[in-house]
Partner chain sequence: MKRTGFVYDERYLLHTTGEYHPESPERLKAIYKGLSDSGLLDKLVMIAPEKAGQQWIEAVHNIHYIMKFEETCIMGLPEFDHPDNAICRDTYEIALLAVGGVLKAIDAVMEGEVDNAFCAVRPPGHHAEVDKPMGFCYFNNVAIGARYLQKQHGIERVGIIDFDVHHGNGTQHIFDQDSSVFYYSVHEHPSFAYPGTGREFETGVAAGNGFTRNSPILPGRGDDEYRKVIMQDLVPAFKQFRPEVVLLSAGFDAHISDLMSGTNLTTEGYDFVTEVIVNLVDKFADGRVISVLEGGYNLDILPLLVENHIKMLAHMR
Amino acid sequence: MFVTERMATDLITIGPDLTIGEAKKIMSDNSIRHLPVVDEGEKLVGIVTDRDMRDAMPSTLKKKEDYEQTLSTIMNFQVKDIMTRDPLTIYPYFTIQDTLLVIQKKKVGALPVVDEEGYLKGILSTRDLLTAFVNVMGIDEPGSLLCILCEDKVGQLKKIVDIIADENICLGSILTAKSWSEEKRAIFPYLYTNNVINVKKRLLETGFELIDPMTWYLEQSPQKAD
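Put the chain from that sequence into structure form on its own, the form predicted alone.
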């Protein structure tokens, strides 16, 4: 799946000379957290986020009069004074997987999508990625998520899928993950049913180990040193 399938294209953009106060109102009125900043030719020159806005605000520890005076001054500064210049961007041909890795590595909440010449084409946020993930996983429909531990060898996934099919249950999606044990793999099928008693019974009879998905996550997460 490419970012063009999930990115927002009906964008609200601003110019670098807009005041911080005006930009803040736009963000508040439209309930958005990221404002791309473009020049007159619609080339991306920066981005303003809700964090940039918060960082620009005066300390609430100031006396009321000092706070209000400082705030009034700040609101008349221009967006170019606080925006992130030359922000991290992605291209329309990036995949959702590519974008997830970039966001995880760079710790950003949204990525402007630009063409090869730097013209803004859209923006992809963590919210868009979450929606894409829900769609791909099929978890927007009622069902049950199982966590199955099995030996990391060929044929195990087929056994699990065959059992699910034999029970005449629709499979929404299936993910696999390496366990911290080199000999184990965790398999997460999402089933379009809440009646999973027979499936669990057959999986156990076949020799698989079942654990709660959240328990697996907590146990497999790297532990911080004391």
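With the form predicted alone in hand, show me what the form predicted together with its partner chain looks like.
Shown next is a single chain and nothing more.
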């Protein structure tokens, strides 16, 4: 899954010479927290975030008159005075997985997507990644989660998927996890159905163990040393 499928492309951008006051208004009017800054040729030159804005504001502990006076001065500064220059960017051929790792490592809230000449193509925020995650898990459609314990060897997943397909049930997702006992694996299929009885019966008949997800979770949690 490439970032181009998930990034926002209806972009609001600003020039570096815009005043802080105007930029602040654009952010609050559009409820956005990241504003890419581009030059006349639409090349990305920086990014300004709501955090940059807050850092630039006078302390609210100041006396009222003082505060307002400083504020009006600050509002007239230009965006280029507070923006992050040459921000961290990603390219359209980056995958969602790449981006998850970049965001986790660099602790940023959004990443501009640029092409190889540096022209802005889109922006991907942590919120877009969350939407992608909901989509990957398939939980935006009604369904039921099974929790199956099976031997950790080749071909087990196929048996499970075959049973699900035989029952004419569509799959939202399948997650797997290593289990507490070495030779076991836990498999979590999310099924787009309310009708789980027959599929559960078939799994049991085939020799799979159905487990209570809470039990699995608790057994996986770090145990206190005695």
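Positions refer to the first chain, counted from 1. These figures come from a predicted structure and were not determined experimentally. Only the largest set of C-alpha atoms that superpose within 1.5 Å between the two forms is called the rigid core.
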inquiry  = So that I can tell if Pro189 moves, could you say whether its C-alpha shifts by at least 2 Å between the two forms after the core superposition?
reply    = yes
ask   = Comparing between the two forms on the rigid core, is the C-alpha shift at Glu141 2 Å or larger?
value = yes
message = Quick question: how big is the domain rotation between the two forms, taking the chain as two rigid parts and the angle in degrees?
response = 24
